[in-house]
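For reference, the chain that follows is the form predicted alone, supplied as structure tokens.
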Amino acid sequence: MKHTLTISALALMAAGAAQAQELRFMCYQDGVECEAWADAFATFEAENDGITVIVDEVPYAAIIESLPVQLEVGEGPDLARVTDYGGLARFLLDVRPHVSDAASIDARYGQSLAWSRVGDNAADGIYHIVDQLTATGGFANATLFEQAGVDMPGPGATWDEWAEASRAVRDATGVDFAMAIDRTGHRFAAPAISYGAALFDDDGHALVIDDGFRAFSEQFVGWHADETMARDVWAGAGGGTYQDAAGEFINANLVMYYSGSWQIGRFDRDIGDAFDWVATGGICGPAACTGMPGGAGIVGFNHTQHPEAVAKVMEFIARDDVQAQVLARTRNLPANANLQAEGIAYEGVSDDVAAALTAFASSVPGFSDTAFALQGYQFNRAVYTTIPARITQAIVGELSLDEALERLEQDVADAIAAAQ
């Protein structure tokens, strides 16, 4: 009898071990994202007996360099926090067949889900959940506007209105620069779309130089010629080199700066109470009032031995209450439509920072579908790096604008062909 009980006990232990599922989650963080998810997974594990999630924090370089190599040979973690959805698309797990309410995830994460629905991936697949949405938009030095006695443009204001107001403030206060935009095609894309640029042809291929793209390009080059734009941000570098103007804004030498939500923490730290600044939200052109989205998200991989368990984690990550808790701690924008509408109760931030985060989050629902499509485009790096190279040549007079745009279109086509 004792022998029989021992065998039964061993059998039960073996069955329990077989049911236990350990998932590895490769995570990078800009702030405390990995720590926040590790804490949140304690709740997940309490709700899902037998599933354990091990968070392996790594540098971002490991995500963009080591992870793809592992995936190529069928190895690597079960889940990871990534930014290159298009580049990793063929390795991603579609959790739609395994989640309990796919329609709810579709409704809440809508446009951002399309970023990984590329290549052979299903058009309705659920391959990732964004946990750090970024958005491009403007920042204005409110103190300079007040000193100049110039009314700051409000919600729905156009690029022309901001240019006129910023020039007036610059001239009244004696600062050096009215406006600046980061030197990257990612930042250039949003106003181009707002001026009517389609970017893609009917087959979904970029980059198309149409009337909308040309209209903003002419405006942008013109703003450099009349010194509305801080010239050295774009003209001071060559090729696809990235350059920003954050330092000039922090030093109160720039009236209006177009960058993105990731600058909020830096401005809070480096500006302090030196002057008042505000986030402007989206800026409008004749066709739209869009910014460009971006950010990081969590994916599962199709080599996992536990697809159902990975799907449970992904559905947990997508929950409103879980996202709200993590975002409040990490001070990131929500990709979740419900939380965009309700707002996030951010922890330990000033009223100004909370207002800036809210302004960016509330602008996202109005972003163009084209902006989301470009962010998920498999070859968007070719677009983002080639635009500054050729537009800069028009700014400094090396090429006419017509020549620059013609070469830009061909450069992108050549870069995509080489990548393929």
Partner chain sequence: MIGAVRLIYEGAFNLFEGPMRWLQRSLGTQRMVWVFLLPNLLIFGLFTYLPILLNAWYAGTSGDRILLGDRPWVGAANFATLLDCESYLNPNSCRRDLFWRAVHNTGWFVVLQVGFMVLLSLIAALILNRNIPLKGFFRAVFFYPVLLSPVVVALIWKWILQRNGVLNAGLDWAGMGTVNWLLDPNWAFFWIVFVSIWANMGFYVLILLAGLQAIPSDVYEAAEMDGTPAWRRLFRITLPLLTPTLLVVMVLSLIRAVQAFDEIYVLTGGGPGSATLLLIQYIYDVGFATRPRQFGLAAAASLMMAGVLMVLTLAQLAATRKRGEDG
Given for the second form:
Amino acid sequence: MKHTLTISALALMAAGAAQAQELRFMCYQDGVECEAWADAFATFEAENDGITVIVDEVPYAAIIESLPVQLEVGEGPDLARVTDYGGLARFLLDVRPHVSDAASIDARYGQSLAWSRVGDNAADGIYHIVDQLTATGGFANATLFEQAGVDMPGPGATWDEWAEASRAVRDATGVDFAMAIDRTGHRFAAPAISYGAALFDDDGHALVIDDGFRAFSEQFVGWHADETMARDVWAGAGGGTYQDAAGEFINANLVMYYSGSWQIGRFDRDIGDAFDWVATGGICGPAACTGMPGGAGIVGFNHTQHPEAVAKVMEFIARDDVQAQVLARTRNLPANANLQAEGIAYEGVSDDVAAALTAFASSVPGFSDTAFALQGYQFNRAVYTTIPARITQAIVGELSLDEALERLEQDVADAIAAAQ
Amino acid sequence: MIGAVRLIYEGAFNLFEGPMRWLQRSLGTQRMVWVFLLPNLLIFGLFTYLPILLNAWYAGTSGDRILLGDRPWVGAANFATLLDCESYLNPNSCRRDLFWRAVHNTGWFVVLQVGFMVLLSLIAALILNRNIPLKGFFRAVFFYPVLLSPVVVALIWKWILQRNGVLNAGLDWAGMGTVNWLLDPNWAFFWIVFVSIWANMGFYVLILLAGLQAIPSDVYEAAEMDGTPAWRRLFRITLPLLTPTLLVVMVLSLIRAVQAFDEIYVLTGGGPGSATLLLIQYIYDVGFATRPRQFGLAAAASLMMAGVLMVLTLAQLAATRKRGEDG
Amino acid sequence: MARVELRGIVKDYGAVRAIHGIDLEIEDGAFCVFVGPSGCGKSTLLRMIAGLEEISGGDLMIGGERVNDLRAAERGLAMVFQTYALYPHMSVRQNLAFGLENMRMPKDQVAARVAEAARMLKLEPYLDRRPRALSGGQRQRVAIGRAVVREPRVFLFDEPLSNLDAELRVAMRAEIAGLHRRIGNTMIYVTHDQVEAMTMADQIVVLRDGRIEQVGAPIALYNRPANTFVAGFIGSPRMNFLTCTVTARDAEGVTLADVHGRVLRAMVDARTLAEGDTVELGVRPEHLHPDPDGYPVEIENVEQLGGESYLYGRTPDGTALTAHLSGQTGLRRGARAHLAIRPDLAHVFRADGSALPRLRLGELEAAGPGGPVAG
Ligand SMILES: Nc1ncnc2c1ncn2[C@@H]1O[C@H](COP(=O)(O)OP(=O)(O)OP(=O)(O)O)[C@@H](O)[C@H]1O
Ligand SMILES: [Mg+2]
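Having displayed the form predicted alone, please output the structure of the form predicted together with the partner chain.
And the full complex, kicking off with our chain again.
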């Protein structure tokens, strides 16, 4: 008797759920991404009767730390806005079977879709839609160059040229630092590839220490020895701790800063009219002029009760008009090829910002395949955190560069072995 | 209002009184002990012993999955790689060089931090125990840092020590050269010892002050009548009578020094390089900060550290017990 | 060995004056006892002499030398504390030797002195024990030994026996008295125990509220208390007081009338009194004796100790009266007794409390074979 009651109650609940499908979307934002999506979902709900999407805004740390734990024990939201596709790969839902026009999504998001086609995931699966493409690149303080009377290197300039020019500006103006690169392997990888690093072996396994990698590492350590690089950024921390130099750039204490497109909004807000700044576009080494792509995207999870509904949301998110509208508000670079070609009419941006967004957007097509491969590599986090740990040891003299590189290779290999 | 609270309070007691009496009558006084211990045992079991067991299990597994069922059993492999060294004195010869750097750093840190902190706390306590002017003020000055959160402590000192910090501004103003304190490995190590002494010293000063005040004043008066010179009074009366307290302080600070983490992590992040990397941070780095997370390795390292802490704790228990007998 | 002299010694604790200008001479080799009620300043005075308490005013002379500004140890004194104040972490031997080592005395001399003190105080079996492992009496002896080894000019004791039980106290009393006889040093001893004061002292100093009430030999204080305070304080049980009026004076003494007009006589020098003055008549319990013509007293309580008896009663006007009789008594509670007062055993105090000089001391005859003489 009791059992029958419970079962019929469950059946009732299931029936209710089928009628009104409620999807939970765990979202973090750098700017206004969650708000923009919540507003866009109103349109989606009007078009899809019976599906509601509830946006739960959380800090980025929750995405990095608690989301994987929830997923591991079989819980968590139906959708989320994430950056670590490789780490979450086995929890992601392939929406290809449920979308109406998979080929169109492939055509528009092709390069970035590969980032979650790792491990046991399908090689043609559609697991995420990037809504914030980022690109690494440099920012230069144009006002300081002007004051120093030094010509700013133009598009296609090399790292060497930038280092020399920055040093000249620093010496002429008396600011503290010539150059700085954020303390993470993600930033380090771009110039390394430009110096010729292949990163992967023939089987697609990282991390290979080749002449290119060694050349840039040597250059980078040397730039710390001769104080071209702001020592505080890399030597000021230990392990894989992330450290940026945005504060020094905003305070006009740094001539050239290698970071990424996500800083544009912050610079626009914090620098204001204090000085003029420009995005450098791709900076060249002997082998390439690449930056590192990256970006946040929206994923569905394979434990969801409503895969069709999740797929509908994903297809909605991928739509050109929706992306154009949301990105115009969030001022992010599009991963969508159509929008890359058309450009986006960003709402109410200053000339500095518009120019910077354009410079970054136009640098992306020139990024090397290795850069995209690393961004899509399942164990890229191991590479990103191990590089600063080991290279810093060489910078402060705890290890010779040879020892540091040897340890670096070993650490990445150990980490990957431990994860399998 | 208070009357009502009291009524409830008394009522709760009366509610338990009957069943407890009945239990005692049916179980006997001896077995009744377990009834009272049960809640505590359950809580300890659930939140202390179970996690320790789980930690031991994790230490025998590898992979980056969280559920134990998903983790392959590797036996002592995690311990083996941690202990894989040509010479334990040279971290560069170890497979897990950072672990051994952390071990070395922690060893030096413990020796220097505990040594200087106990010495300074003792001196401070001896001075504060005298009838100096503004005694209350100075006692507060020493104790306040203890009330600060370690993160706040670290941020305050970061603000003082950074390149454009207060200390360098002062040095610059005085016409002396500035130093980038946290970027030089030796200075950085000096400062983490200094800051953690600064942050924790007040607590030990307080314990030592209590110990000093527990020495009966008539013993000092007898010494005075015996014509005892000041240095002899310190070494023959004060220190011997303070020994039990000093012992407790030493063991307590030793255990805390081995566990040092928060203020140092925020102040230097273990850098420059690995100059101020301590054991707990290594465990945190390996287990949580880097990807993929190597829980097994972290668990093995923490078990090894737990062994060291266990020895220190036993020493502390022995010291406290001895003190109980003396007092 | 030395004579100790206090000249106008004052102690202020902030605004509060605890000792109000004490003048006192203690002869070389004397056993001087400070007594007085709790809080009267005995300890303070002793600690000022010792050098543990700063002297706010006046001069302290030891052996003819002003020592106000000398440190405790330099004054050549040794002190035995009420709490013993032994060094808990040292053996008895180390406790005894510590002060000597402070003086950098050669080792063999230290050992000899310690051995001598241990022999004298019967501490030899305990020399290697810690104070914790000693009884109260043994600890007391160690404390005394620690004072003895230093061969001080003056010994100071602050209620040294108050933590001991009655039996031990008697034994230690004898021991300290014996010590004094043997070494003959000046000793200053604080107590609030009458018996200790009476039995040990050469000289008793009675203190009250930081002032000296009277100084003298024990029997002199007993026989000729300078005022009602000393009269009440020395002697146990307390002296009885009856309020009276002077009715007549003559060369032999005074005639007094109590509130009921009962006539009493006292052999005191009454030249400073006038007829009609109000005075206090004092008589010690042991000086009251039963007499059919005596004072009527309602007995409220009787204590029979076998060899002696105490009667506690009230006069018709309600004044409490205590009597101490030798032997046993047939009187019971509720009975009426008649107690007589011998004029040569009576004390008379003026209204301001000061005593009139006594003309005859009945105490000197009372013990004689003739027994009490009717008065
Ligand atoms: N440190 C102090 N500050 C203020 N007043 C004090 C201090 N020490 C003692 N006194 C006061 O001085 C007076 C004398 O104290 P003292 O200890 O000499 O009394 P005592 O005669 O030894 O009493 P007892 O028989 O109870 O030991 C007391 O009224 C006491 O309150
Ligand atoms: Mg006293």
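Numbering follows the first chain given and starts at 1. Quick caveat: nothing in here was measured; it's all calculated off a predicted structure. Note that the rigid core is defined as the largest set of C-alphas that superpose within 1.5 Å between two forms.
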Treating the chain as two rigid parts, note the angle in degrees by which the smaller turns against the larger between these two forms. 15
